[in-house]
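What follows is a single chain, given as structure tokens, in the form predicted alone.
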Amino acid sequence: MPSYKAPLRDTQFILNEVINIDRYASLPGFSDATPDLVSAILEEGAKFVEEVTQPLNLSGDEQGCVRHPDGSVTTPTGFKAAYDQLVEAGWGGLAADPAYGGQGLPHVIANAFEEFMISANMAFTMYIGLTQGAIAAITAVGSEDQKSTFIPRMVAGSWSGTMNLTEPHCGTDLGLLRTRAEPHADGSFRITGTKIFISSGEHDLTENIIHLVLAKMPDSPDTVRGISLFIVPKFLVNADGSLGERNTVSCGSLEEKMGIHGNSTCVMNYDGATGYLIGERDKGMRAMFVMMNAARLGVGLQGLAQSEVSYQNAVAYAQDRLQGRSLTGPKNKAGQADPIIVHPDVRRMLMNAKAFNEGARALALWGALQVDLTHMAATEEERQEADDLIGLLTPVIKGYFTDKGYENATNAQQCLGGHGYIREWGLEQFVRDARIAMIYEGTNGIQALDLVGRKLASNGGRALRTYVGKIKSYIDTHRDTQGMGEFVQPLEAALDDLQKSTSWLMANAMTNADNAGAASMPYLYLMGLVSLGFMWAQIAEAALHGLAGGATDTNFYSNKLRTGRYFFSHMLPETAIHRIRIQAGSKTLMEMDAQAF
């Protein structure tokens, strides 16, 4: 049976010694996030996921959700009880505004707990994650009445939320959507249309589901510029906040999926359902992007989380499974064979995952900190800088993390050999669950185009200049620091690959847009590697400080340095390959006629 232990020590190390959240103690929310409180929260969170939600992961996958003739959906056995425990403990409101019943802690703390949740049970966590995104959208563009009506109950967990974009004939190109919103005399709208791939669209966990739906009004442009956003509740809400009659929105069917079987992915039918405009008319995409950007960071976390749980199970197997002898002589001399962890190729797969997981965890938490600083930093300049940085890195975190997460999950499966292909060991589920993260919330190819086509040029390239400046400053500061040369020198070389690739794009993408498209994915990978290198340099610095400071846990810090050396020697050099691919341009990619494929 698969298992999972939350990476508590590593998470606390990153929070307290790498990004040093205590430096922000003067900011709202951070003053309450003392090391002792954060430690207690994460320890209790780890206990919750290990004891309550992780045991439901395999059974939830096997059982799946069930749609009944009346259109209602039942989640797998145990999900409802686990959700009730989560609500009772207040886990869904860690970072929510206290004005709406939340605990007001920094987003970075909630992000750490969310990783634990996803690793333990990704399908279950999606019910909570989408609600958080819906709360963010309503907070950003909703009226005061909408905020007071919906957010407190969503924070409390008695109501949940969804995001309704995709239709049978359109996915990324939302200008093609056909769902219509007819104005009604009372100021509401009648929403008619069909949405597909709606995660958590119908279920039995909450008493109401608040759907955020993109639709077009009759007199709006029939393009992406004519899309508005609407709140469409499953049950209408009375003036006093109580639930009224059932709205005419229903689950037409459940999608038969490759993975995440425990989450109800629905075809949603809107048959003149009552909806309420949220934000400005024809500005729905702007409002929805608030939710989508939050969701993209959450999906990036899914890539890390599935990589982590896959890695943990592969390590346990590799340390136990006896097969063959070490190339340098027997290590298990009392037995007939050595554990397979002695074999270099098994170690290659495990080290790739370990180095990715620990670097990506640091980048995810540093990114979550930027989300906090966007809202809470002391000056407008600091808030703008944080917003620029997280905007630039959102497609990287989503795209790079999920591609590598899936790769690491399949490599972990490979470590188990034939057992990795068998359901009871859990690895085949991790692979199936990880695969969707590369697709939804904008495929990774779309993330790469967003990075190259929009984020690099935004505000005259201000975000990239800021980010490169931060990395350069770090390199210059630590170039001669004792013990840091082996980490900052390869980082400097990788940054040079990024800068020269960027210059090539600036010179060649304007003359031929296909050059940008052809370069987009290797550029995303290049920036992902540089970003992990930036994190690993800081991890190494913190580990050196820990050892120099007489820490008792010397193995922890020493192993950080060993893993960092592996990343810089075996993984970061791939930036040179990506630079070559970028500068190869689009000619050989695009010259073949479509009919020749």
Contents of the next structure:
Number of protein chains: 2
Amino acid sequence: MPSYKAPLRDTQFILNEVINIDRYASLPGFSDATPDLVSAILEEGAKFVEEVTQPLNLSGDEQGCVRHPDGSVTTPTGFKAAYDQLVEAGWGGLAADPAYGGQGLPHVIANAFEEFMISANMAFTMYIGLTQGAIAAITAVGSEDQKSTFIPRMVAGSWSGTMNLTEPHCGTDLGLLRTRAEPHADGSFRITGTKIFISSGEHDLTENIIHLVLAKMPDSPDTVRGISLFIVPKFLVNADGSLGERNTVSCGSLEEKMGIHGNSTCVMNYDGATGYLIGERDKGMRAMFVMMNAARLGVGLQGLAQSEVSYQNAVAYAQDRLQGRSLTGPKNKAGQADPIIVHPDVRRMLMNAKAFNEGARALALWGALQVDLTHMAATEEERQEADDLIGLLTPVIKGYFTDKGYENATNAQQCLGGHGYIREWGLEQFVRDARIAMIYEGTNGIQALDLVGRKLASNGGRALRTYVGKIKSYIDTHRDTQGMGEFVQPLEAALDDLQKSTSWLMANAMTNADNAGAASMPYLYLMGLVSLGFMWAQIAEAALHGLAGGATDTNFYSNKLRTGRYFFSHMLPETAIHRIRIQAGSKTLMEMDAQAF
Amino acid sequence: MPSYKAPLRDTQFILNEVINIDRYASLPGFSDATPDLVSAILEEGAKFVEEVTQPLNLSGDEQGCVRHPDGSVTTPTGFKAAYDQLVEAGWGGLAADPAYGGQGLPHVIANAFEEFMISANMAFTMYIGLTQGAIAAITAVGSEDQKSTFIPRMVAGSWSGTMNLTEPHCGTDLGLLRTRAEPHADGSFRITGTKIFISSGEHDLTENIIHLVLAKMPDSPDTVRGISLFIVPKFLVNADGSLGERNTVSCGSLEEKMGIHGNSTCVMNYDGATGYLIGERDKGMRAMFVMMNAARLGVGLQGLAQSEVSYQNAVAYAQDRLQGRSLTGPKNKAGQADPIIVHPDVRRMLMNAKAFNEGARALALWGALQVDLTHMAATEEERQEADDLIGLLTPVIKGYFTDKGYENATNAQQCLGGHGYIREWGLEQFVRDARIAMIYEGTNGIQALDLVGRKLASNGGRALRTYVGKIKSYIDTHRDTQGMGEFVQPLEAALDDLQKSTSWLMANAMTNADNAGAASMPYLYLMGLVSLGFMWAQIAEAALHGLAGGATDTNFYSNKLRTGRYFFSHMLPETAIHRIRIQAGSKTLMEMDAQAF
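If the one shown is the form predicted alone, what is the structure of the form predicted together with a further copy of the same chain?
Everything in the complex follows now, all chains and molecules, and the chain you saw is the first one.
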């Protein structure tokens, strides 16, 4: 049976010693988030996921969701009770606005807890995660009436939310969508169409489900500029907030998927369902991107979280499984064989995951901090900078984390040999679950295009300039700091690969946009590596500081330095191959006729 | 529904224009294998798999195998009828010895057909594949009586075979195995123990199943030097060859696996079952390696075959799916959107697979030719050279092909977006099926250790010297050939990475064996890339030759050159990062305490 322990020590180290959230104590929300309170919350949260949701992960996958002839959907055994416990403890509203019943904590804290939730049970956590995206959209573009009607119950968890974008013939290219919204005399709309791949579309966890649905009005342009966003509740809501009649939206079938079987992925049929316009008419894509950006960061966390939990299980197996002998002589002389963690190639797979997980966790938390600063920093300049940084890094966190999450889960599975391929050890589930994160909320290829085609170019390249400036300045400050040279020098080389690749793009993408397209994924990997390098340099700095400060926990800090050295010597140099691929251009990709593949 | 067309044109091109099997027409078996006959066989074979076994792939996965309370196992609907057709047509005995009813064709032809079989239905093909391994072992070490009793029926397909190595507590380290073989007065043995992960262990396709089982005799050393190999038939065989009583070996349960659901993976219980020693006592590992080497090449083919079939389905989708517009302006002006194959990043994924598939197919066929030459070449020197080459390349073909096969299947799935994650399109099955090939017949980490720890070192490094010498000599011969410079120069750079890495290993692995272990997987990738580069140079040479010869099929040859250029500019340069990782050594991997992971 797989197991999971939330990485409390590492999370606290990052919050308190690497990104130092105490620097922001003067900001709203942060003032309450003292280290002691944060520790208490994370410890309670760890206990909750380890005891309540993780034990349902394997059985939830095996059992899956069941759709009944009346269109209702039952989640796996135990999910409803676990959800009720979660609601009662208020875990869904950590970062939500206190005006709507939330706890008003910084996003960075909620993000730390969300990683634990996903590692413990990704399919379960999706029921809550989608609701957060829907809350974000209603908060951003809803009327006061819509906010007060829907958000408090969604924060409380008695209602949940969904995002309805994809249709059978269109996903990425939403301009093609066919779902129609006919205006009705009372100001509402009648929504008709079919949406597919709708996560948490129908289930038995909440009293009501609030669908956010993209559709076109009859007289709007039949393009992406004619899409509006609608609220379509499963049960209509009476004026007093009580539940009214059942709306004509239903789950037509459940998708048969590779993984996340515990989450209900639905085909949703809208049959003249009553919907309410939210935000401006024909500006649905803008509202959708509010949901989407929150969701993309959440999906990035899924990559990290699946990497972490699969790593933990591979480590436990590798420490325990006796097989063969160390190449340098027996290490477990009393036994018939050594644990397989003595083998360098097993350690290679584990170390790749460990160095990724710890660096990615720092980047995820630093990114979540930027989300907070976007809203709450003291000056407009700081808010703008935070917004630039998280805009730039959102596709990187989504795309790079999920590709690595799948790779690390696959390697963790490999550490178990044949046992990794069978259900009972849980590793094959982590791989199947991790796989979806590379696809949904915009495939990773779309993330790469967003990065190269939009984020690099917007505002004359301001975001990248800011980010590179921060890294450069860090390098300059620490180049001669005692003990930092071995970390800062490879970071500088990697940053050089990023800058030369950027220059190449500027010189070659204008004349031929396919050069940008061909470069996009290598560029995303390159930026992911440099970002992790930036984090690892700061982690090493914090570890050196911890050791110099006479900490009693010296092993923790020494092992940070060891892991960092592995990252800088074995992983970061990969930037070179991405630069080679970028500079090789698009010619050999594009010149073959499409029919010749 | 997924589809598959056997790559007949490419296979024929490799056989006739790249490795030129007509050069071997004077050898036994090859004399019959005229281009016309080979074409006829492969065309018939293609028809068989496309019409008979491929249509059962998706349904076989969905239905899986069923074990009944009496221990019998039913394969998915249609498997038995397809197997009977296969037996009737003689597809199982293409390369088998005519003395035992085989057709005596070269392995290289059987190998070409085997790729088609696996692409069409991997789980089904495993029932035949394991039998081939068992035939190889009986041929190599069996007595004349054992050969004549078992081989003809296994060649005919009325009996099948299995390999029983793994036990719950040991897989890689067979010295730990606990299955016992007690001598019986009549010269047979009583076999008792539990074997797990036994592919095709019990099923309804054949009249009898011949288990080859590793076990220890009571007075043999309790190490790898005390292991013997036994034949344990499901039904005992009477002196006249008819089936006797049911042996006390049974399937205790079916493993619940990530994929290959159409193949029965069994826990096999040996309960004092009657077994017959095959080969020398305590030399079971040697016989096992005969099976294993054949099986490893077959598993390597699984990587290629899954890459090919998933690529084909991704191409079909990418040519058909309309979504968004080309970055360089609409290509399908009459439609609402362009097919997604206009996008460079979609082509990147497809081209990575295409360039791998065509290069790997050449290497697989060239490798199978070496297997033939090992037995049949005219001189001892040629036989030795072929044996050296295939010994060196077996772990590379197994390890590199299966890692790439999984990666390419994953990328093919990515091309379909959300549709790649659901069952009906078949892509997620290709990923799940491809995953096992990295694990069984020795994990890829074990392949890498075999390469670096055994194959490089044996006979003073003769095999590598031979192989590098062949590549160098090819480079020298073609450096100044018209049109070959763009292919030969990057090959030379990649070979330099291989040689410098080898030198580093020789200098650093003796003082610290962990440096070899840490280098093993990057070294395997490096050798895989150089090997594909060697093949791609020869493919390019053949394509230039075809064009110069005034072939009518100029597109075929031009596209070979285009694909080759992509391989040399985007894929082969990856050798540099493997060299960096090798030369980074094992220190950062090994210095952390095992408990600190």
